[in-house]
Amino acid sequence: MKNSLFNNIYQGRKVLVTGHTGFKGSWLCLMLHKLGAEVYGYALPPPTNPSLFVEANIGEIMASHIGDIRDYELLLKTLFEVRPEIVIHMAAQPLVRESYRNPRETFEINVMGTVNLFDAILQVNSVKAILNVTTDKCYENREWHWGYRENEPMGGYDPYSNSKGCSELVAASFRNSFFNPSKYGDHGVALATARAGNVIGGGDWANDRLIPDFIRSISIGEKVKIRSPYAIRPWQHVLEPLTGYLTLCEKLFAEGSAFAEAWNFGPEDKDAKNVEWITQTICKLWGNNAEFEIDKKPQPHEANYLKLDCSKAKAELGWVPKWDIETTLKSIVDWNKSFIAGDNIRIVTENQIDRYFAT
């Protein structure tokens, strides 16, 4: 992958992940690493067991600390131990169906870990650009047929979204009372906020999630139980949004305070798919007469339709998806027969990095 896809801006540069150890977080640390960066780490140990972090050695390209978002004096320390030039906060408790198990925790974690995060970079004066990676989740879902804007309102009927949509409003407050667009020239600070939307890809093991439920359940000969067949999600490979954030973040570091504000990044209107949908197509793909059925149980409420306009991206990044949703579907079928099969999954992985880079 060469370096020169943004402008050569990672090479050398120390930049923090929070939850490196997560599934997007374990792809985007190995994108960096490829781009010539410094990495670093913070978050909890591998959520899953397996987890991508562990099976593509991720820890040997990185220097990974293993502490506690909501751990403020732990946090603090390891800023200054690694006095970061880039910060993407990526740690957070990301499952809707686990924030109604446990609300708490996931305020806590996903609004005070955020507000650690940037009080902590307040003590440090390496920090140039900040990213807080959210979710599509964070507005007020009203169930419309076309995509939600970056300045529409928050909101967020479960906690887990309602949490991501604090969060938003977390970072808001601390551009505007510590890191001003107005006042650039003064803290050189640039901090935006990103939203993506349904995540998929290979090395992603979490529970309650629609791909990793079907490869668990397809891997052992069982037939796929899926829930709320008709709703609509943006389904986009992991690959997608991870380098809508690195290119966000060559613009905050490069360019600043024009820049830090909210962004989405969603995949086009043609690939957001029904759950039925998907799964079928995946049944096709995997082949061995894999099949699925509709779980009858009561399930707790999510939103049935669910689209970002990402026009802002298109026009002011230059971000455009590259994969659609057939090609993301084939690309995490192939990725984890690779894995049943006993393969390097680093270079598995790496490879699917450098052909997303080459469409």
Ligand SMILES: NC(=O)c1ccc[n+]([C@@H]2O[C@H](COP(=O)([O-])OP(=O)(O)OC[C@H]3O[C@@H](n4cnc5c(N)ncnc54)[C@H](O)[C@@H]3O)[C@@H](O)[C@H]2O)c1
Second form
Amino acid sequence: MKNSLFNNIYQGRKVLVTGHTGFKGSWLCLMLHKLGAEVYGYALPPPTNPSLFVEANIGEIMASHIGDIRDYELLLKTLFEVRPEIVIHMAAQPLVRESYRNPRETFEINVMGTVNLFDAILQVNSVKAILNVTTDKCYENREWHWGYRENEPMGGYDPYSNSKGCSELVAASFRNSFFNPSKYGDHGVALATARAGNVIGGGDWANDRLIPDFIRSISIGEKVKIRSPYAIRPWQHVLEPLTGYLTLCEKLFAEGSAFAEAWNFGPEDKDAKNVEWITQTICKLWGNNAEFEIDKKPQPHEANYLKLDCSKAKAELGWVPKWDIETTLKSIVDWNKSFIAGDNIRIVTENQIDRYFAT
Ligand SMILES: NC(=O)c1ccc[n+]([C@@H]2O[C@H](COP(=O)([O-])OP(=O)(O)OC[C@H]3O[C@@H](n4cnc5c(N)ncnc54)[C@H](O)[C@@H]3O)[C@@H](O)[C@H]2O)c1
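Given the form predicted alone, corresponding form predicted in complex with the named molecule:
In what comes next, the whole complex appears, and the chain from above leads the way.
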């Protein structure tokens, strides 16, 4: 991977990723390491077994701090120890269904966790750029057919989506009160938020997500059960939003408060497909007579398709999605076949990163 990417801003830079033991966090830490950053992490142990963090040995390329984002004292101590220059906040309870089972914990982690982190950043005085990662689900869903823009109101029906809307509001309050762009000269901190869609890729083993559920069933020769076959989701390869986050952090770090606002990072319209199409396509790519069936059990409410308008990121950051849905699904099938074959998962993952940047 060429270090001229992102104008070489990450070379030797201290970057703290919260949620580094998770699916997106592991990919991000590997990218940052390849870009020459000093990578630090703060999170609970990997949320799944297996996990990309363990399988790709991510712990050996970074300084991994294991701790709860709700533990303010430990978080503060870690920040004083690390003194990061850039912070990317991804530690969260990220699942809609889990949020129905555990609403209080979801709000504690996703809302108070964000408050704890921003408060600790205020104390430590080393951070120049902060990115708070939320989701497309943070918007008040009005069942519109057009894309949601960054200035649309926050909402969220289920506790997960709502907690991420709250996390956005927390970020807005800290930006207004402590990191105000009009006083950037005094504090020198630029704080932005990023809203991405349904992120998919090799190395995700979370429960209640379509692709991990699919891979789990298929690898033991079972028929894949799908819920909500006609639900359309903004699927995108994990490298797409992560590249958006890194592009945004580069601007926050180098150019400051002009970019300290909310940003959408979603796929092209043509790649927003329904669950049935995605499952049929992966079955075809997987081969070996892979099959699926529809799970007819009643399901908890999940928001209908909420489309992101990404014109701002395209125009102002020059960020555009690179891989269409077919390329994305093929890369996931290849990754999982390599995993099953016992290949070196660090190398497999790095090769996909290199291929993405060569596209
Ligand atoms: N995967 C997606 O489709 C998607 C889409 C949009 C946004 N996001 C957001 O991206 C981020 C990462 O998601 P992911 O898919 O990698 O999830 P994941 O479950 O794989 O990882 C979550 C990470 O957060 C950590 N974590 C959870 N609770 C914690 C706590 N109390 N204290 C400290 N760390 C804690 C976990 O240890 C893990 O490192 C989340 O903020 C999520 O809301 C994910």
